[in-house]
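One chain comes next, on its own, written as structure tokens: the form predicted alone.
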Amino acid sequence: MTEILIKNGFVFDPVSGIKGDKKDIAVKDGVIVESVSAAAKVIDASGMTVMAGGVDIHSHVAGAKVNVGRNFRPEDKLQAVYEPARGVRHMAGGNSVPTVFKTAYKYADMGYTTVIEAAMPPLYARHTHEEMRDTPIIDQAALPLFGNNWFILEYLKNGEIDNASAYIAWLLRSTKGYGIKCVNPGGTEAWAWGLNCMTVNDQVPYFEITPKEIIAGLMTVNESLHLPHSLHLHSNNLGNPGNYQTTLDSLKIAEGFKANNNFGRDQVMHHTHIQFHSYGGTGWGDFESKGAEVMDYINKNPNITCDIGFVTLDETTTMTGDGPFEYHLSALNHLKWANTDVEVECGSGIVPYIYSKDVYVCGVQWSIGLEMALLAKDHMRCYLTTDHPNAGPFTRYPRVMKWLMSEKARDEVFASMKAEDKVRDRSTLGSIDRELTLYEIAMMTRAGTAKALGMGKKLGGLVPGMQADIAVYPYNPETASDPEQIEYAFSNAKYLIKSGEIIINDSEIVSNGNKQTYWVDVKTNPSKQVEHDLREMFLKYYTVTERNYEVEEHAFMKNPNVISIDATQ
């Protein structure tokens, strides 16, 4: 493999405690090295910011729902600026829900080579892997759907932790998933009845479990099986004014629970998109921050880290396994509604949005994401995402970022609002005048969303012996004074690397790279009963075999990365 040297580049790397020196990065044989021969392929990144490829821990990218919502909303395609085939690029298109070239393209010009399918329903895991498959340059894992799983909600309530174990083990291997995702848990089972969970003390129908039980035993599931990632939780109420206290209730069961694995990994819970769990008020006339709350609980409590979900103002596409809150949201904006129960899994639903700046309440659930981000106290902790396309699409990363290391990028978007007094008002993020620098941002995107991942050997770093994923953005530290000059440069990566091979050479994409896709198997004692419950179920309840259920690495997978755990007692 090409030897390659990047030399006098602006570097960023939290891994290593690099805060923009000037410094050589060295690559061969796909990792970073300490140095390469004389024929190496030298990058002259003078002038320009260097930092490991972008780790996306939390974004709607692939399967069954982002495929619903580009056939139920033809209107956004007239959005976007389609690109046609070009060298080794395809057609790509799409604005708020983009085909699977233009997701991989434009992360690519972001400079980032790794993105979490943050919901994958388990029965559509096919479909997931298939999207994958085809989407280029980028690697990526799919987190299945287990809050609102049958299975799941009987072991949890008669207390059968091991058969959960199992089961969960079982569901990883027949999916290819990475880890445990818990969506509004036991809400959208709830939602089949009509109802819904509001709090973490509310019964689930039939079922007779709390979201606090689930919670607490799905946590307790994740360490007993060692997996890389912690619990990722969308927790109750998501979306609602005053919805801050069921969100602080949800991180208080972390309480008391410890990492247990061997990948480096320090959380036990990972909140996403805390934006949205993050309102106060009765009502919309009263809406407004608890924002400072809740990070000041995640800044005492070590053991969660959080993705924020940024408002970016925007028109976009809304869809999640929180099937209640999409009905709520259609009632609210009276635009079109979908809706899908996912058998005895999950369920989800989509609904456009547009977040208008006109708009007090956006204008304030805008200042909230900012807010949380700037007072955040460890952005190892602390995650750049949009909870892609909820908040708004993630072609908008760069903007966020301008907004972060800019007051004055700030202000001229408050200025612009028609209510700035009431949304200044409604949150302190007026107050707030702290700029994050480079080096934050590098922790945001790239070393916490790794280390969180339980891929900080490998990922997010510019440490000799990590795979060499490595951005080169035109953006001079030490000149750049324009907010402008941020957005830009983040969004049109000068060089981009990926395991060693260049994706980007001088701002075109010249390869579509090598993409692997990870997941997670898991070795643990055999259980009868659960053996017993699949066949079961397979049989009355699913309208496909056990064997028709399962992903096979060789048709639906390209380049499959298997983490082998070992949590046999």
Second form
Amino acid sequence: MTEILIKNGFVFDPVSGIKGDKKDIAVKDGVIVESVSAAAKVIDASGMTVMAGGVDIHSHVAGAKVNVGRNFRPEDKLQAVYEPARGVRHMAGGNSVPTVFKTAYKYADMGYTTVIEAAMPPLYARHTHEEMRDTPIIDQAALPLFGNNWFILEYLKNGEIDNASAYIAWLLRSTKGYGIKCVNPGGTEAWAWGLNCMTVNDQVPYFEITPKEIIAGLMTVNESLHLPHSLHLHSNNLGNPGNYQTTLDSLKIAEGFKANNNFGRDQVMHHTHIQFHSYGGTGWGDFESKGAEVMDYINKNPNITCDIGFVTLDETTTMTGDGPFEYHLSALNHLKWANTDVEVECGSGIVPYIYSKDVYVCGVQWSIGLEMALLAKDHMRCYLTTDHPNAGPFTRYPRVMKWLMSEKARDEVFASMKAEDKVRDRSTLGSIDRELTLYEIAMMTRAGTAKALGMGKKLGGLVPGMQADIAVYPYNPETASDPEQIEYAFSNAKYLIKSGEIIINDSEIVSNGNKQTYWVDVKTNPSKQVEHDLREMFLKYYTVTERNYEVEEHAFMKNPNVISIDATQ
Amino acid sequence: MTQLVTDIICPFCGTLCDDIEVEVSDDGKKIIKVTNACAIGAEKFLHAQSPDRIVRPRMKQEDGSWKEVTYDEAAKYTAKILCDAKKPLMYGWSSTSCEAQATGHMIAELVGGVVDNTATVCHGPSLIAVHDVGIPSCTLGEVKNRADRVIFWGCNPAHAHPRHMSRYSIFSRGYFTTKGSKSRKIIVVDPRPTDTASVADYHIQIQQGRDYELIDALRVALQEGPLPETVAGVPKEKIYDIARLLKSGRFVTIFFGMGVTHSLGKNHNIDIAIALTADLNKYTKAAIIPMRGHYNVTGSGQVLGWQFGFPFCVDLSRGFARYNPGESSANDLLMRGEVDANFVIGSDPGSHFPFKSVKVINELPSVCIDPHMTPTVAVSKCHVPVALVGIEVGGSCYRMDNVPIESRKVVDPPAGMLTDGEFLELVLTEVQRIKGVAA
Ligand code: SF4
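Could you give the coordinates for the form predicted together with its partner chain, as opposed to the form predicted alone above?
Next comes the full complex, this chain leading.
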């Protein structure tokens, strides 16, 4: 395999503690090494920024609801130029719900090499994997949904943690999933009857269990299975004024839990798109930020991580396993609404949305995300996402970086808002002069996310032995002065190396790479009860047979990367 | 000794039953018996065995007779007519696997083809309506487990989707519907007294083509608003009754078919049917599901969606994907004389397109990939028989509710016969050679 030497770049790597020193990075046989021979291909990175490949912990880029988003919004294709095929690239289009090709190319342009699909309905797992298989370049994994699954509701109600564990291990294997995702626990099941669970103590209709019990149960299972990633939680009551109380109640469930795994992960709960869960007020009239309160709690509790879900002030397409939320959103904006309830397991909804900077609520949402990220004390536990495409397209990450790194850039947005004073009044963002460093950005986008995913030994850093995923950005931290340079540079990686292969050479995509799909295979003690329940459930309540449920690795993955765990005893 | 192959999907209709059992001969070559399938489904399996099956590609001669050619020759011809054409139409896709569709799309991208599927003559209006108003829907298991109010509008599953009613929608017993059909109220809206109507609790004999009016009236009736004495031939009392019946349900599902998509109003009928479903969610829970025909027409829309962003009528001829049903749709292109080569796979436009379109196909350089002798084959220049997807080769397929299920191989295809995917790979390689692009 080829040897590569990236010379003279300003290296930012939280894993090894390098904060912008000029350093060479050597690559051999797909991994980072101490040194290479004179035959190595040399990439001159002088005057440029070098980081590990980006690792996105939460994005909706593949699967049933994403494809509904594409197919039900032809107008989304008009929001960005439809790019013709050239070289190794296929034609690629779409803006907030790009085609799989565009997804790959844009992530590559941003220097990202690993992306986690954050919500996979198990019954639609095959679809998710088909899309991921057709998505070139980026390594991917998907998180199946568990928070409204009938097996889980029953087992947890009865305190059968072993059965819940055996079932989850079975489902991860069947769907080739990576970890435990929980969306609006109990609430999406309630939505199948047009209802919802708004607090952690609401009863799930018929199943007589509360969101609190579901969250605690799933965390217990997660640690008993020693999974690489923690519970990945989207808590109840998303997007509603005053919901920060529910959020704090949900976060508190993690108290007393300890991480138990061999992957270097410390947290027991990853709370996703926390921005959407940090709202004060009693209605849209007195809507305000409670970002400071929520971030204060997270700062003090090292067993929790979060990603933000930054609002980017764009037209976008919201999509989530939180079915009732999307219904209420459509009632608010009167745009088109798609919904899919999935038998036995979960549901989802999709609604287009326009975050206008002239609407003060959107402005406040924008400021809450930035406020929270700037108040975070440890960026190894607080990550950059837009909950793509919910709060904005992932292609805006570089713009979010600009806002995080420049008070001037934030002030420009404030000044462009119709209700600037009101927006400034409803959050503390305007009084924060903190500007994040490239080192902190590297924590938020690679080192931290890789660690939280349990991939920190392999991804997110530039230490010898790690997978050679490396991005070189045309950004000189010594001379750069204009915040716009940040946005440009992080949208246009000059070089990108993935698993030791050059994907972007001098700003041009030259290879579709050898994409990997990660999944987790956990061995548990056999459970007669679970075997019986599976048989029963498939016979009576599913509409596919048990045998047809499994996603076959050979058929649906170009390059599987299985993480095997032994959780027997 | 025969062997029993289980958990097979039926590759006929959008119901995509996946519990078919097939008894095959010891050597794995012959299908002896098919169980669980309905009559149409079973026939599809048995048809694979017909002794007069055409097993080699053929080119039509000047005198109208067929001359056998090799798969390589057929692939070269296909690649050539596609590459020579300015705007080749690549139509069908609904009876093949998603993997084959994906390969076909890569060919279309290279040759600048127009990719359209059979939705263009069936649920195309539904897809357009979804652009306008979205679609609150659910998987068929939700219907089985929860639905206590089920409407069949302009469709007749008793004939078109024979096991739909027993597997999912009327007779099946689910978690919250333990009494099967007694747990449900069934409403059929159809001008004809169909076999489906005969098992319904209510048959609304609507006047033909007046669907929009009746759905609109139901929306009014949900709010107890004023109605004229009769709407679309239905007395207002009946409309109020139905509206109250729906509101009193816990979970309503509307299934609709070609009787609504292709009667007057087309996509507007679906727009308002979806709007009615959304309205119902103010009172109870409601979902709407199109009764898709071919077993994998849904899959074609899915693959086109994730690769190019649109579910059908995708025009790649300008180097980027364009979508404009009515302009970039197969029949419009054929009738306007805009296409200069015709490629068909997994469907039979010869039977389903207007005569005017079929006449155009007859004049064009054309290839038809199909296991059977069909009217489309009769008007094509080249016929490429292939293995049957779902019987002789597996592959991913999508049910009418978008649930993907992997079809399985049951028996070997006749010796030397290629699959869709294999043949398309040959064409792709040849197209890449002609265009001088790397594989
Ligand atoms: S209902 Fe449709 S899928 Fe099921 S067996 Fe009959 S033809 Fe096949």
